[in-house]
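First, one chain by itself in structure tokens, the form predicted on its own.
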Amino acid sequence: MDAFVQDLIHYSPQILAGLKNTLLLMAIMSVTGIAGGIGLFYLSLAQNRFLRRGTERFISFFIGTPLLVHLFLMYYGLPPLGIRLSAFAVAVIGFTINVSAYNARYLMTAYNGLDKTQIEAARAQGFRFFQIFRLIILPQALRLSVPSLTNQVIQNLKDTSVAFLIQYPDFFAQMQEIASTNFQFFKTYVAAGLVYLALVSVIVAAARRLERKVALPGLETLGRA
């Protein structure tokens, strides 16, 4: 154990800067899956009934096929085709892509459970479309979103650990390379779990911390009754 605690220390800055890396993945993704989820959200009730098909269709397929999948299809699939992306862009922009494809499903689930007759009584009195999506349609739907919301963001950070497979310095790929080192897989691996469980805590405290702070009224009340 000590020579583990040992090689940890040595590789204390590679493991610092993978782990900078997972934590800047993981913001990026987080923050650009919100505004994408938000747009297609948008899409997904547009008039247009081909534009709606359309967009439901998008969300369908990256929801249903593995996001593995779209990653190596974008770094090793295209630089035959003569477009080479960075490891960083194609994580960018795999990541995005999936995660805004299910906050967009999260919240048309939100959607379905608003009551329609104020999104009525808006066209009633002459609103435009996008008005009613942004003064009442959307901050509702992101309101009841939360906890599934904020459950993404905790399976964003849990993503980032296929990264590596791109070549991507993560954490995850980091401990990797140290594993196969020392050949001390068994503690590498349990270490960086605990480092992943560390993180995974304080994201669901600051995430409930946030649910209770944007409940609806008497909803906590309603769910202990």
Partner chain sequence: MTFGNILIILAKGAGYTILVTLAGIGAGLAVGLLIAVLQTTKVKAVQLLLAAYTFVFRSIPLLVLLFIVFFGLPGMGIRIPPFLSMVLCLGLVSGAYLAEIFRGAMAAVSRDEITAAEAMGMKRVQIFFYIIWPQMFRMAVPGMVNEFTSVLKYTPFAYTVGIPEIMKEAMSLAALTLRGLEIYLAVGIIYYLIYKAFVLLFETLEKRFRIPGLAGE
The other form holds:
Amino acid sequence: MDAFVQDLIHYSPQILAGLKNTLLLMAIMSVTGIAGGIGLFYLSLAQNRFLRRGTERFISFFIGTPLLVHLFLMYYGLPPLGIRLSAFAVAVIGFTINVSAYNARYLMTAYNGLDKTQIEAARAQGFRFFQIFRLIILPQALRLSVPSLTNQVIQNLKDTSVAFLIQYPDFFAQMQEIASTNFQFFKTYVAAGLVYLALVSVIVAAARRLERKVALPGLETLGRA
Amino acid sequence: MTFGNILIILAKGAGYTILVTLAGIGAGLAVGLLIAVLQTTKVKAVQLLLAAYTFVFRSIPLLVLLFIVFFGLPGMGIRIPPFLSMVLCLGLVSGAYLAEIFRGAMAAVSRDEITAAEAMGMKRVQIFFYIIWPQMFRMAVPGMVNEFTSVLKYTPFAYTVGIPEIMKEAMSLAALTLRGLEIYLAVGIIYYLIYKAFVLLFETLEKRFRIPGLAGE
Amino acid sequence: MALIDVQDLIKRFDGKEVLKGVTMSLSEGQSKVVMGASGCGKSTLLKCLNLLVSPTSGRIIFKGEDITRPDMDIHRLRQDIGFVFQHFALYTHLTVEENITLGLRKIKKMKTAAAREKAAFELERVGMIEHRNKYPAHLSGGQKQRAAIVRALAMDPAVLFLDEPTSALDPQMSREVVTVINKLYLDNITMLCVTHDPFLAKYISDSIVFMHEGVVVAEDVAERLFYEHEDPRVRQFYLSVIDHR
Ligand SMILES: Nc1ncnc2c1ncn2[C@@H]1O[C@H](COP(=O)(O)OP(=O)(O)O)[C@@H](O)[C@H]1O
Ligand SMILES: [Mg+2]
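Coords for the form predicted together with its partner chain, given the form predicted on its own:
Then the entire complex follows, led off by the chain already shown.
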């Protein structure tokens, strides 16, 4: 058998552990990112002008700055102050904020495309704002954002590879370690790339099903970008 | 050392960051346009090949691609310098995304107008240049700005191959002073300023060339 | 000799025969209207004549040469045929003036100043000069169609094709456009116009070609065709389009 394949088999426990860490991080940030995104979206519709502005600034800042900077800030910047977070904690916090900002953007874009007379109608019926948000705005905005939100999940999977730069033992970190012991850099990294390719294919297939499932007449999303 | 000093020291790396970003955007535009144009051919094999290209380069993380190119290819006898490796990877990946953006925008150009141009006697190339592209670029602005922002935000990866951009400067400085918090905060601020400048530039360009009835999504 | 001479033109779209042997002709200075039920192949006929659609068989003689021969220069042919579409098809990113000058500059290789002068002259004729710097999005339907007619005419084509030029317009705007086309008719511009509008047909044509399921079944002047024609399908068609108004 090819020596390289033997290597992969030999290291497979390590690779699988890395893969588990990668998928765990992706799953967590996908969930917390949606929750955070909805929260930011709600704040961006607030009555209070300062709150609204502040939320927009916050979103814009995290969209405009690299994720790696946030991770480094927490991972290398906090310990001198006596705050020591694990790589996992840093990754979860950093990714959650970043993904939330993006998801909030998608929801805001979808909201801007909504027919606002519905909100007038709901107000006329006597609904409170939170009810309008929960019952009228959110269900539609979420549906319209499905392609963007699922694209973000793919992005999340890919972004987990960044966590290796703060020593989080993800899949790519393991592959990098293997490469530096067997010196088969090309083959090892290409193999890593193929694994990401396969995982993305799975997510895409799942996303297609979800899109079909949540589609409502008159609220079809316009395919993915 | 004050926070102001830190900002000034790091701002020196910003030159490289901007250079990498612009080169990456340029490469991405070239790749994206090429694919978008090739996609209009009716040859099945070409279409399949391009679909595979966009799928692959939208699926593999940039960091992994960069490692394949910079650390992997030398083993195959291909040695690409750091800056070129970074720009190549940015171009390949953002090209795949831009191609999709351009394809969407091109599909939004009215079929009637293209027929009218054909009926007028315009050649294929003329139709591209005078009818399709001017409309496509305008409609693609929001998508392009997003993609260019992504390119900017990928540039810190350049430190992994030794390019002295902001992140690398910050890491050396942090190792020296142990003031990581302020330093990375400063990095964040510099990136945000560059981002804002890019967005402002594009908004200005977009306004300057705006045409009624033709806006991004 | 006729400007356009069509003999036994056949067009099939994957097996479906849409034109089943059309024979007709158009002389210089003549204006004909093509009428017939929806789907009978009128648009396909026009598109075959400037090779936007390639004919399956038959002969099309334009200015004495057979344009169906394989080495025909289709771009040169199309420059010689102005085309006006039902939905205007103005270029969204160009102003009215730029819509008109684009073809003059890029296809006819005219200098910008000369092209603008020509555009101004033509726009004046249809009462559109004050709109020359507007974008299509800011025009009414009637204004758009007048601009589209000017765009086609400015190229000095040998013949002007119009495919249902008033169908997308309300009666008021339709009137504006009919007036313009009528003026062209009185100026002896060679035209071939598809329409369902008997009012338009009557005021802009020397004769009406009546098509039914891919063939020409009758040709005559408006009055005789509609009131006295022996083919009941023709009289029936006229009644139906009258009813629709
Ligand atoms: N590109 C095409 N491919 C297939 N069928 C077509 C195409 N263009 C037209 N047809 C068919 O040819 C018939 C005649 O169309 P058309 O010439 O547009 O009719 P008209 O203009 O008289 O209403 C219709 O049945 C239409 O569906
Ligand atoms: Mg038709």
